[in-house]
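The data below hold one chain only, encoded as structure tokens and taken in the form predicted alone.
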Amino acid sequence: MSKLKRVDLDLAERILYPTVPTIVLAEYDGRVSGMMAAWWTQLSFKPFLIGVAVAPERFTYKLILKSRIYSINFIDSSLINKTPYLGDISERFYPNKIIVAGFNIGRGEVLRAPILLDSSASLELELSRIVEVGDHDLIVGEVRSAYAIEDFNGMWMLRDYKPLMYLGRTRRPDKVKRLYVKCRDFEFTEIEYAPGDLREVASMRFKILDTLEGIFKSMAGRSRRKVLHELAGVLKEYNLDPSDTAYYYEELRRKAYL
């Protein structure tokens, strides 16, 4: 029997936590500001796009729009006591809050965007677009450079870097508190990609993609209709739904094979 229970929709967004928040930093006209953003995600490999949800009222939102360059930074849980300056007060009413908090600001090597020198990792981004998604806007930026401490070696070793994890905040009328998780140790578990009986199924997917890519490249300059016709023929050979051709076409087109 399922152990799931119904959750009030007013509380449902807390199911998405914990998150590893990022610190968004931007500068315009000599003024640097930063904010903690819990809602962020990678959107694309090529180009390397990251989206961060920011409310228009935020002072950092204004700086991003004005300068069109910014950084996102990831801090270690040891800096937890500095977080009220990042998430609770606005630069609009508390000038130089980043410096007052004791953070050190540097410059990225590519865009010269402000970055937190105290962070465990920083990414410089150039504004790509802004998408209205409700009470927040999705700030979409292309990553132009990346920096990390030695604990990052192709992936995080998690020996020195202990990510700060955010669980959300309590609600009024009680005293408002932000809740964080501090990790001391991590247990690593490795799961083989598509193990056992799954290997053949996964291999078939990539075999078909490679075949379709070859056709797509060979038909550069041909009409969309003709390319779709050839791709559909491959799907039929593998007993796949020919109507899926349009989805494969979009996959290949967006990877800029033409």
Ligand SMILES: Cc1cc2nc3c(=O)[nH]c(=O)nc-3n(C[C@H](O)[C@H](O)[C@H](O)COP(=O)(O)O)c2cc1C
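Bear in mind that the values here come from a model prediction, so they are computed numbers and not experimental data. Positions refer to the first chain, counted from 1. Superpose the two forms; the largest set of C-alphas matching within 1.5 Å is the rigid core. First, how it differs from the form predicted in complex with the ligand.
- Once you line up the core between the two forms, the Cα of E250 ends up 2 Å or more from where it was.
- When two forms of a protein are overlaid on their rigid core, residues whose CA moves 2 Å or more are considered shifted, and E192 is not one of them between the two forms.
- The Cα position of L209 differs by 2 Å or more between the two forms after fitting on the rigid core.
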Contents of the next structure:
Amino acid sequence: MSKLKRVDLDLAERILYPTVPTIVLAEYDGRVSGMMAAWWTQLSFKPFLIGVAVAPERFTYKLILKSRIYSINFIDSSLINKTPYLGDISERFYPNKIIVAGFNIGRGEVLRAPILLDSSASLELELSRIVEVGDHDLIVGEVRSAYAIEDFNGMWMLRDYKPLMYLGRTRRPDKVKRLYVKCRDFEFTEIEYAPGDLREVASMRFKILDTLEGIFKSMAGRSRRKVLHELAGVLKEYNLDPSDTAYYYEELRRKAYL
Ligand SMILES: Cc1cc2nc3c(=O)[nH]c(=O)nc-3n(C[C@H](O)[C@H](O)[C@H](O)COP(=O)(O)O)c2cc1C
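Could you present the same protein in the form predicted in complex with the ligand, rather than the form predicted alone shown above?
All chains and molecules follow, beginning with the one already shown.
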């Protein structure tokens, strides 16, 4: 019998947590606003795009739409008590909430976007597009500059930065509470890329891609149809499904483009 038990779809959203909530900051016409945002994700390496799902009624949304620049800030869990200003009340009804909360606002060096000086890391973004997806819109932005405290040494060391983690909130009629997790210590685990038996499969994939790349490059300027035909031949040689040729073509095209 499976250990999995059926979860009410009303509660299933909470399965997605814990996430590290960010603070999105924007400014227009001298007014700065910031909001907590847990629904965010990287969308692309190059260009470096991040998407944040923002409800259209957020005041911060309006400022992003108008100024087209904003920042995404990552705060340490020690600042947890300041988060209700950013996540539970709107700048629309509580002017200057960021300053009242005790945060300090600085500027990004590239776009002059407002950034949180108290953050552990901040990203400065330029609005790329807005995608309507449901009751939230996906705000897609390109990262134009990034800042982090010393703890980030090409990767987080997680000594001075203890990220905040969000578990979701309770609902009325109960008293509404937001639940966070604070981690004091982290256990680091390194897993080798494609270890053991998987290595053979991974290297096979690289071998195929290397072979295909040689052909792809040698056929620069030739029609897509001709290149696909050539690539399909190689796939057959490797006993691979030639109907996947278009996928390999795209992978190589993207690689060449990078
Ligand atoms: C931990 C946390 C995560 C949140 N994540 C989001 C989110 O991803 N998208 C969103 O639209 N609102 C999110 N909210 C709600 C907004 O932060 C909140 O409505 C905020 O008060 C909006 O402020 P504003 O109207 O000044 O922009 C979150 C709130 C909290 C506390």
